[in-house]
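Below you'll find only one chain, the form predicted on its own, shown as structure tokens.
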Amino acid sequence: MSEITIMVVDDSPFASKQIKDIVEENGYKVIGYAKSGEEGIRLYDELHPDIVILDIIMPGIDGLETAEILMKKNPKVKIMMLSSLCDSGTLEEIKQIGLKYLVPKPWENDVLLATLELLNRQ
């Protein structure tokens, strides 16, 4: 089986580094960070990750704007957004530009990995 690539985007250093211990120690592989949804965009261009790990909550395009311009280039890229805010109108939001996968912050190690199986296996 081939490893499966992930970019993290995050304003978060620390969360950013405690995301790529964990996926790292299951067999996934981080090949690249972003601190904005504007850098992710541009570096999803450059690395062609399999999944995506997104913060909502970043300064300048903020995680749902982010994933939408990611879905508009490529309709199938898997996307699972991570954030504080995990309420109805958050989730609603996330339905609406049609993303599955909300991680509430601070996450649960085992569902931060249940959630990046489930999207390897669409």
Given for the second form:
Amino acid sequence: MSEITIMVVDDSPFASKQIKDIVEENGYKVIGYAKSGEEGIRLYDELHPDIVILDIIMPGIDGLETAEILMKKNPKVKIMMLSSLCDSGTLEEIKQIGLKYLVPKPWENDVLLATLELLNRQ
Amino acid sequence: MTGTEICDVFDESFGEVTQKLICVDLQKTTENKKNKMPVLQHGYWELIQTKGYINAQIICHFSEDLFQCIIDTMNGGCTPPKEEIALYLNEYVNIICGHAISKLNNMVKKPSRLSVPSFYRTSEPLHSILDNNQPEFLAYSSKAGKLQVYICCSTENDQKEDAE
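Go ahead and give the structure of the form predicted in complex with its partner chain, now that the form predicted on its own is out.
Entire complex below, previous chain first.
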């Protein structure tokens, strides 16, 4: 079975490195990083990853807007949002654009992995 | 909700999240309670803002040693490249303030959003914010160094009362 590929869109190298370490130990492959929503959209077109992990608070277009653009390009895109902002209002915004998964920063590794598993089974 | 209540939520988040992210216990101190102006010349500064029901400007001042501890620990134990150090401190502040503002949003059931944090090597650009407001003040010490936090905040209710 081929590896499940992931693209990380987060302006923080801390988050990107931590995610790479944990997911690659667990059978996923990070094939690209982007530091902004704009870069993430360009890179998605090139790489076509199975899953996109997307931070919400970023310079330029934020993660929610980036998710909406990616979903217009590919309605079947699998996106996991990641944010320090995890209140009920943010969850509601995420649901409104058609997404299901928001992992809080700082994350627990088992929560991150369980969420990826759920997303992958979609 | 008062400025002091908002400040208490930020206080909890600074303690809890710092322990989780870098395994450092921040001990709250009462230093400079009367003198709210920044007195430390050396160190590093961050500014992050909230917009919405709570409008706040949060300014953090890190001592050199705490700054080094944060960026090294978050980079797996070694100092990150020069061009990336601001991004590590930005993320530290973003995670703590996001944690606090999420709690506040759930408490008041009204939304506020966070800006992208900004990193400063000197405090000069931030003086006007501190001079034109009466910030709440939090000070911490730890084995890794010192942190001071200035929180200038108001709620939509305060702004309506001011307008009336």
